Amino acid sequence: MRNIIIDCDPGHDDVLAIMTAFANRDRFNILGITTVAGNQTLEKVTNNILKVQDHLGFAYPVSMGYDSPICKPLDVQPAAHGEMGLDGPEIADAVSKPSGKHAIEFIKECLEKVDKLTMVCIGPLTNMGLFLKTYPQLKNKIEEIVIMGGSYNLGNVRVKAEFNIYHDPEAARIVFNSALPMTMAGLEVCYSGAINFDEIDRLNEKNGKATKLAKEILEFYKGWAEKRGWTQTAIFDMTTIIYLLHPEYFDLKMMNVDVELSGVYTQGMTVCEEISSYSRINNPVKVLMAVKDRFAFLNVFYEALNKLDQECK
């Protein structure tokens, strides 16, 4: 079993993968969740996670961390998120409380405690590259960090920006200049295991409390992407779920990463570079690059749902 911490800025997708993840507790020991500023603030996307984990009958551990980016300002996004971060679903506020410990710390305990430890890294990389910065005799005992963020070739806030890396830059070039083993789910690959629109409304034949919440989460956010006249959304976030769960339904390549800090079009940017004697990069990443079946990447989202309607009465 796998021991993971999943760090987050919930924001529709984190929710989403962390459904998935507590659906699935054979595979993964959630030691907990940290949450970082990037979708809504800090306090929001905080509560928004508590009130989800309150919702289903959950009480992983939420440690706080940075409310925002090492040198840029916090930058977040109503516009796909909503003003409260999960806008949409209808469920009662939070009851429980944050834990009280500062992300890092509660990192720093995890790692003391157990011999390795995978992060999930579902938001802006803040919380992780300063824990590094804090911590570095403890960067050993991670097994892997796996990114949702970055791309090979595409941006979703700038040209060649994706909104996680570009929200801390300086943070994600701290992580990806770590040495330690590492997975990057960028655009790309969240994009080729996209949620078609038809198929959220298949999601109306259950009653369950899990999946009424998944349904109302895709229906609010499947708006930014209609705007844009497409007819799927991609669950971004969930892809580095799925990833540990299934690696064989994914093509990757290893190559070098490294992220630009400045730039009108580049900042944010994960430069990409194929891995041979003539590179000028030298930091190994496994970068997803597509799902290989998108119909048995969605059904683990299906099946997670189905084990959280008989799990959440």
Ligand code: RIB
Second form
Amino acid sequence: MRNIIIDCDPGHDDVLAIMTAFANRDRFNILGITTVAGNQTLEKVTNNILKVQDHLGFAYPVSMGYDSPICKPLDVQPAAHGEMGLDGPEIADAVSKPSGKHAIEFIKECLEKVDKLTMVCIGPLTNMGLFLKTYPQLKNKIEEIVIMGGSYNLGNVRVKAEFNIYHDPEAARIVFNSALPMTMAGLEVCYSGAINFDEIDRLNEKNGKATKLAKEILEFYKGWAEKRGWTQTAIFDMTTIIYLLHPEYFDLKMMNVDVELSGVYTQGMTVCEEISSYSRINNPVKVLMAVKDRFAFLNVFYEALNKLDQECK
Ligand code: RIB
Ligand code: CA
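Please supply the corresponding structure for the form predicted in complex with the ligand (the preceding block corresponds to the form predicted alone).
Below, the chain from earlier opens the complete complex, with every other chain and molecule after it.
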């Protein structure tokens, strides 16, 4: 069993990633969830994961982190996730409450209790970066940091920058320069595992609560891609969970990666360099390049929904 903490900004794809983790509790010891401002304000993203847990019957501790990036102003994304951050599904508002602990205090307490844990970071890296700055003495108990973020060459929020990194590049630079084992699920690998719109249509909401919620989430989330004339949407954050379950599903490459902090077109860019004897960057990162088999990849998602449909009545 791998001890994990999921640091997130739910977010449509965050929720689907977390649901996939919930369905695989036999593989993950989920210590808790920490939230960070990104897709929407800290309050909204926290409420979103609380109400999803209430709806599905889960109650992992949820601890709120930072409400804005280290240096830049907050830059929420209503165009992709709506005004509330999880627009689309009609589920009851949250009854449960956050833990009352700050996210970095929660991470600290978990690290003091376990031998090792994996941080799964699927939002801006503000919490992770500031945890590393605040409690450096605990960092070596982190066995791996797996992020959805960055890219080998593409951009979504800017021509060469992916949202999670662009939102807080200073925090991202701290994480990439931590010398901890790191795995990066960037835009390219997420796009290679995208779900087609007709595959979304084939999700049968009558199968159960989880499939119904996932379909409503994807019906809204596909809008960002649809506006661009695409016929499929990546479920970005879910890539991290499927990597942890099936690393063999991915083509990957060790590369040196660092983060550009400035530049009209390049702020938030993850600069990926081939590793050689004359490398200029010294941050070896496992970069997921592509999903080998899109059907096998998505089947993990479908199986997770089937499991949750049986469990969550
Ligand atoms: O660029 C995709 C990332 O930005 C995902 O984590 C999504 O949730 C948004 O936060
Ligand atoms: Ca996210």
